[in-house]
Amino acid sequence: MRLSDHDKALLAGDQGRAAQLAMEALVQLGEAYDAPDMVDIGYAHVHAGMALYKGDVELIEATAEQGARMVVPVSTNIANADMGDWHSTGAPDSLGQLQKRAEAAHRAMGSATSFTCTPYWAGHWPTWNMHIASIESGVTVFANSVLGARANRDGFFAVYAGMTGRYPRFGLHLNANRQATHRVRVTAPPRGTADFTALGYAIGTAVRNGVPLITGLPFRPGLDDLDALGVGMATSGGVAMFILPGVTPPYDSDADAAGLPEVAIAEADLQQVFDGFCTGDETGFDLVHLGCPHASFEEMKHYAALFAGRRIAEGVEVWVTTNRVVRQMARDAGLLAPLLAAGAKVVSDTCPISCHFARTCSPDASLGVTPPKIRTILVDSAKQAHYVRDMIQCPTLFTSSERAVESAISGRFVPRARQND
């Protein structure tokens, strides 16, 4: 691999011992995949460190004590507990103060405490061509897709990313990966955040690695639904990248999917998804969960006017979910009253699949984290369905947002309405 003088400069530890050791992470990645060189990367999108494990966190602290810092815009992913209000979710203080040594910890790197798996609803966006690094899926895919930048899926050589403002050229950096694999006709068409999850899942599942260009929408997409529609093909597949004919950059016409593998997607495709993860009580559910990905303001707005003027059924909890910025942006704007009014906690830094409901990590016993008993949790996204599964291992039930609020004050499932109902 090629490296410039500001690389092998890096890599003689002439900018310190954290960032020789980031660079030779990065070079060891850049070897695995045959990258022919480097590239400057203008954002970086990286782990938190996770309080369900301790150590996790102290990696972060020693990384921060090695004199790391971050050389270019860096937002933090989902933690595992609210550092603004944890008691509100019923997370244990030991937990909550963990978390807060990794909060410090970013801050001393010059990282910008987002906490949030929807940093660019917080105002990092970025822009066209921008080589990026991103620990999280759905800001990978939201960054290739409609943003026109360029990320891989990482882990934490984001970090590393961010320590050095550079990064292997491979995969989703090298425009030849960058191009359709599959022409996917959409047949149903989606009815709000909750349906374009649904049919990012279905997608994703019948594509799996792949860029779907995808036709046959009667009408265009706003960010919501793209945002929704790109964390569902990377929950069920390992897609980056989506290209929307006319929408999307680089603006692919039907032309260039000419003798691609097809897939179709039809209103049983999408069904076939809510109905997988409708398999738990219909009148036992604890929790419903709105806003996932975390939501953004105009989510917001309309979870507000969905509640305005009732009451969540008793024995029901709501969490509504979105990053600090947002979640400042709904109080100054009057959202947050109606939610509160009604009973919902609104609910930043984490979700209930990375928070102390989590029953697959191990963490350390000197934490004192016992996941509560759930029977059932209600959601409005395909992604988060997926994950309660795996990670809290509670069945589900899944429902459009309308329906979910619907099931929240009646204390009943409200299913999604077929298309044809």
Second form
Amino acid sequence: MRLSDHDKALLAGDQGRAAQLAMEALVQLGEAYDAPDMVDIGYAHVHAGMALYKGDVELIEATAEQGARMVVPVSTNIANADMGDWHSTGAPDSLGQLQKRAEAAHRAMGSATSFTCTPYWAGHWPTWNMHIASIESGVTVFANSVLGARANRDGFFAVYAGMTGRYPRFGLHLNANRQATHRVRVTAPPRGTADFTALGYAIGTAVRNGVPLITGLPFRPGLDDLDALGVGMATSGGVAMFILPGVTPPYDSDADAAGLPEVAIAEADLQQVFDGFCTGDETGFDLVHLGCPHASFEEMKHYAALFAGRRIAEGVEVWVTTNRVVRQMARDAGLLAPLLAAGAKVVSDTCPISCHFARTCSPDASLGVTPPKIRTILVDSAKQAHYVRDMIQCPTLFTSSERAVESAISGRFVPRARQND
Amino acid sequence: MTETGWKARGVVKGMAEGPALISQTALSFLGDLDIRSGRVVGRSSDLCGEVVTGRVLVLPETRGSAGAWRFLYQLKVHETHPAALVLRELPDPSVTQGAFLAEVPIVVVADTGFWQAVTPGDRLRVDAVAGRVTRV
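Take the protein just shown as the form predicted on its own and give its structure as the form predicted in complex with its partner chain.
So here's everything in the complex, that chain up top.
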């Protein structure tokens, strides 16, 4: 692997022990994938340090204590508790306080402490051809497919990329891998973000780790739709990039993928994703979750309008999850008031699958964390549904955003409208 | 018994030895494994019920989430990690990054002879530095 003089200086320890270890790790990663050299990155979305995982906050603290400093703009991924108000979600003080230690470590390193799966809604908006590193698969797919930036599905090493400004040139950093592997023909016109998560989920199931080129959408999807589409396929498959001609840089609207394996997605395939995640009791749900991935300002407007002047049914809890920045904008715009008046909770930094509801984590016993008993969680996202099933391990109900709100108000599940309804 | 060896591509460097645990299905480190016990709990895996701890995990491929690294690393934190991974396909960068942190060697073996010959419980020595898997 060819290393620049700067890379070699980092390896020699000229910028301190933390940067030296980071560069050693990045060189190993590059060698594993036969990377010819390293690229400069313009941005990194990195691990939060998760209080529900043994030794995980300590891992971030140790990195900060070694003297790590971020040399490019860095945002932090979703965390295990709302650091502004963990009581509202029933998290114990021990958990909230441990999570706050990760926040302090990130501030010492110079990360923007956004703690979200949608840093783009908080202003982190990498541009065409910018190499970036990202720990969140939803950020990876949005960056590659909507913004034209270049990202792999990274893990912890996104921290190392942020500390060094470097990343090995492999995977989706190479043009050769930013080409379609499948041609997907969509005949079901999706309506709303829940549909787009289901469409993405169906595509990811079909193409697995491929790069689907998507045809047949009757309109240009909005930013929230594109976000939902990407996270759906990053959840069911290992998709890191889709190509939507006319949207994905640099693919023009006449781009096609003739001759590649064809996948057809019809209305029945969308409905099947919804049906597959309707395993819970239609009158026995205790939590309605909205905002997966973390809601944009536009989605907050939508939720606020749906709840305005209404009251959530007895025995039902509603969480609207978004990031800190959007939450502040929503507060300033008067959008939190109708949600709170209806009885909903607005939660930042975390979400049901990322908080102490998860059963797949293993917190230090001294934290005293016990996952609550939950009968069923009702959601408006295929991503949340998938991970509720795998991580909280309880039944789900899945419908459109509008009908999820109707369900919360009435206490009775309102399924998604079929296309011919 | 004579030793049989196959060429392997070292992805995460290191050496390890242990009994083979062989799957025909893709494994997701997020969701399919209980980090406290090292037990496979994912029903879509043909290893459901098996324990990966100390085993050489022989898989066609890894699947799914970018959170894979965290679960692989957590297996190490809980001392329930596998000895090594032998894969047919290059893993997601997230899996590789987790294996680096957990110091679990990974090799990719392309030789179809290996995939035909290996049987459950075979004692495998994985040398990801020299690039070799040996049945001992």
